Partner chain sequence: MNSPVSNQDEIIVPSMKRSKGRPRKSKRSAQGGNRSSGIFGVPAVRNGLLAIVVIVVGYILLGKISPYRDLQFSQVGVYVIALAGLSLLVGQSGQITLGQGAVMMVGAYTTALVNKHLNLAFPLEILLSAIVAGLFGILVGIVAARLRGPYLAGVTLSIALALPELASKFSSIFGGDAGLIVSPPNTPAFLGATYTQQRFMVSIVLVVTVLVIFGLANLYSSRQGRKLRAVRDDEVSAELNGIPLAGTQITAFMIASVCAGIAGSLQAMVAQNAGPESFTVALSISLLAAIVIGGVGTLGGAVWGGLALVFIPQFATDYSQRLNLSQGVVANLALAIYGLLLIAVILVFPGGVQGGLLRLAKYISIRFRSRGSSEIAGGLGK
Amino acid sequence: MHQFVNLTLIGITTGAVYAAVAMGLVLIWRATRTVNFAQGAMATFSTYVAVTLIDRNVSYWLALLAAIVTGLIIGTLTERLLMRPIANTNPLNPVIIAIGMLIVLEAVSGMIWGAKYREFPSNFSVTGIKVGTSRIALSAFDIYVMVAVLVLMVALLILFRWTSLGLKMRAAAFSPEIARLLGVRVGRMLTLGWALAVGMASVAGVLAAPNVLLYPNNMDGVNVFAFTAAILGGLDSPVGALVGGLGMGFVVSYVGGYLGSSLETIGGLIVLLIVLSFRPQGIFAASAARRV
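May I have the structure for this one chain, in the form predicted alone?
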């Protein structure tokens, strides 16, 4: 029973990180109709900026802010310099560009900071909370991660459901021609979508780093499970990203704890196949065509 409780808690905290990355994927999909396969590498680069500042005695919160700003800049430059010139071309072109960005950013991170594993300091204790005479697999840092992910989800919901800015971003993504006729600055909305999505990914990178360690491709595995989580929940749904992330966290934790870590990826794939067999659009996706 103690093992089951610990695996459940690990699943929640791990799933929260997957959910944070998945929400970035949801944001960029809703804002630009693009899947950003380079999101993990972008998050890692921003996280390296944060840890560099922490090494120079900058506070954790200022370093987190610097990571977010770095993500905003990377997202803006990516849209302006790489994605905008290939707009209205073959739909595969953005995917190829994103994969290229993944390779380049991981290489640049290795060139600047080296390829060795390094720890990322946390502003909260990573030691499990003591209950009675034993400790459980839940720390103050884990609680901080879960609260941060909930805040991100609420912020996404508010942005897309109850703000005019979110409506403009959706309109620019779904029907840019009509949006332009209605006075929407489509280019600006797409740039903002990329900037916010990579900024959110940077937060996820900082949240993940204390548990997965930091190295140039440390987010690759996280990005795979997060993408799976986003697909499971429905690529349009922030709530789906949270539920899908937690679901993947449970799968990875239980499979790794009871069957071995080598089967974690297979377990995630099986869950994905089962869900998509019955609901291909994802659990929380609208079954009818959506209107802007």
Contents of the next structure:
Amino acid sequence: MHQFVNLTLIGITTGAVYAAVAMGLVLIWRATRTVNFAQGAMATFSTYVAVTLIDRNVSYWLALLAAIVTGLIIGTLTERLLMRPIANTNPLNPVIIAIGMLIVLEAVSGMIWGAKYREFPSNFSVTGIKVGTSRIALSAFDIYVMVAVLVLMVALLILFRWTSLGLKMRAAAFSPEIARLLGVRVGRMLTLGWALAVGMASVAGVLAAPNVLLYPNNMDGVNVFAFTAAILGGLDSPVGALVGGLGMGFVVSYVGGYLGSSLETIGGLIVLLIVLSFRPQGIFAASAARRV
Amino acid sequence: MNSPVSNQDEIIVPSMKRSKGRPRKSKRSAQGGNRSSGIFGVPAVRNGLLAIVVIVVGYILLGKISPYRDLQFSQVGVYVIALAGLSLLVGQSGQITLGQGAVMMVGAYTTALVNKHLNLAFPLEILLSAIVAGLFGILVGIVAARLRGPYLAGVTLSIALALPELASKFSSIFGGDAGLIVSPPNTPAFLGATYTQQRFMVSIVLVVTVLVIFGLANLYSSRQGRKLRAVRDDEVSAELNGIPLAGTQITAFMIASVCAGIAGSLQAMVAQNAGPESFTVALSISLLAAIVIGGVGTLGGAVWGGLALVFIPQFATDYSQRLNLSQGVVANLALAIYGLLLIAVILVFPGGVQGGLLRLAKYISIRFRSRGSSEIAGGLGK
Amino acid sequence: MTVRFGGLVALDDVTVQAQVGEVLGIIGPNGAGKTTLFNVICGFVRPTRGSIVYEDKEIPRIRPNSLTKRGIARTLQGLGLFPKMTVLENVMCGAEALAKVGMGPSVLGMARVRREERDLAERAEQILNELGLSGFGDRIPSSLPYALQKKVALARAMVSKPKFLLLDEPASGLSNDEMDELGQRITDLKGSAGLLLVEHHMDLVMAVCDRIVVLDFGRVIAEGTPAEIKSDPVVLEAYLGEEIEGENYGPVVSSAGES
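Switch over from the form predicted alone to the form predicted together with the partner chain, please.
Full complex below, order starting with the chain above.
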């Protein structure tokens, strides 16, 4: 029972990070019908920027801010310089560009910061909180991670539901032609979507770093699980990203805890296959009618 | 009206990026009606002759290279086989996979297990690996046929991530992280003492590569290839024309997987080992990158991709070491070059190397034709 | 037959009958269920109730990819051509049902693969010539004017020599002259096949159809010869009703596609 509680808590924490990355993927998918395979590498790059600043005695919060800004810049540049020119071409093209970005960013991270593993300092204690006599697998840092992800989610919800900017972004993603006719600057909205998504992923990168250590492809695993989470939820659905992220967190935590950590990816794969064989478009996707 | 088409054209199929389809020779002679083709019109004969020429030339060239080059060219051959299958799957049938490296692993481990437990001749090892990988491909294909675009990419990526871990987990069967040892084929005595093991291995790889390319070239130019392209271009229309959607997509996965299985089997023989470290997600992603750089949908693209996968890292390491760059740069330069090339191909160089070469050839042939066209036209009475 | 999508009844107890040597027109306002009817015949939509009887036999589960083997071909609204294949290859795909050579011989590149390919290509060429498309075989569809692309789509449906040909808005986007030519073509085809025609251009429908079925809100509201349909008050009301309804929303776009 004790182990189950601990694994559940770990599941929530890791799931929160997956959800944050998955949310970024959903944002980009909604805006440009593209899956950003480089999301993890982009987040790692931002995290490296943060750790470099922390090494120079900049405070954690300023470093986090710097990581977010780096993410916003990377997102903006990627959309403007790489994705925009190939909009409305073969749908495989953006996927391949994203894979190219993944390779380049990991290589550049390796060139600048080396291939060695690096500790990332956490701003809160990482030792488990004492409940009664035993420690549970929930530290102050874990609570911070959950709160941070929750705040991000709520902020996004407010943006999309209750602001005119969010409405414009949704309109641009949903029907670019009509949005353009209504005076929405569609291009800007798409850029903003990318920037927000990568900014979001950068936060996730910083949040994940103390647990997974930092090296050029440290987010590869996180990225695949987050991607799985986004697909499980249905790439179109922010709620799906949250549910899928937490779900993947539990799967990874339970499989890793009960069956051994080397089976985590296989657990993820099996869940993915089961869900997609019943819902080929994910759990929260509206069922798409076939067009003839 | 038509440009002369060289024999080699037969193995070059329209790439997915090119806007103008170019009909192949067989069809053209059908249109022309009275163009006699005889026995050379049969794909098996024409492509087969080409294959024999390549093998003979390759054999002569192999006589002149060092043992290190033997190893390198074995590696190129292995990649070309895997890439040729990938090219068909992505370029011709329009499905994406990030798991071609994982299927190679299935082939490699099949060979390793057969090698360990059964005493079979090496061609049978390759054949069994191809069959097992093909069956695996059918399974993946059945899942894939229901999925589109990013969903398919996600599943194949998960497979690429999960398979190596499976090998580490069940170490009693698969040898754990160290993998399984593979004893390579014995060099037949009649080849003489100078024929080293590496040389024999590269000869095998070369022959198999040519056979695979030969088979795929025939497939591309046949009705089967057309079915794949029809499904890629318009699923609803393909079905209305009697082409089963799922069946065709599964077939494409099977063919690509058979290629990967053969490649993995040869890889295990060349490396004398089958281990999870050789078949990571990075391999699958590199393969996809290489085929896009080479020219997806074409067989020529697979050859360029294979060369790129072996010689770009070589070049990058040599170059950065000579410039005394830091260890981090040396280790990552090749990766950076792949990534940049990949982006460049999509943005400014559609069709990859093969597409570029075809455009160049077309340009030259137009220049050439415009000079001599008047008398040809007169001669044919057009 | 009846088709329901959720609570929406797309086709309500509709029975249509077509036979070789006859052109059956299916008309009705947008959303009347014409394309749904085609989709049922082609197996894209399974009827909630009802069945398809073909050559005196009930077909329990029809699959789109088995249609051409049964001798049924269909053109799609719009074009539905394979954009990256040549015109000739497009048409050869239509002859897929006639091909037999399998995977093995194809990989080995055997002589009969080539023989069959040549046969298919010759058939395709022949149809292209018939439709006045000779010389365009090497082109890709999008390099041709729209009317010619429409013809390629028709050629692809005709190449398998179907016993029934389903034409879904074949005249959309064509000029009057082109439509006359199409009408002539349809009349010619009647000799060897039965045709089902979904079309909004009334001139064409009235000129070529032997019988017409009028659908509205998924029900058959009238059936008969063109002359009978023209004077049927129910039909007039259905179409008039649409126009009045249309005025509330602006101009009627009568030839717009439906999904």
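Between two forms, the rigid core is the largest collection of C-alphas that superpose within 1.5 Å. Residue numbers count along the first chain shown, from 1. On a predicted model such as this, the values are computed, not experimentally measured, just so you know.
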After the core is matched up, is the C-alpha of Ala31 off by 2 Å or more between the two forms?
-> yes
Between the two forms, C-alpha offset at Val275 (rigid core aligned, Å) | 2.4
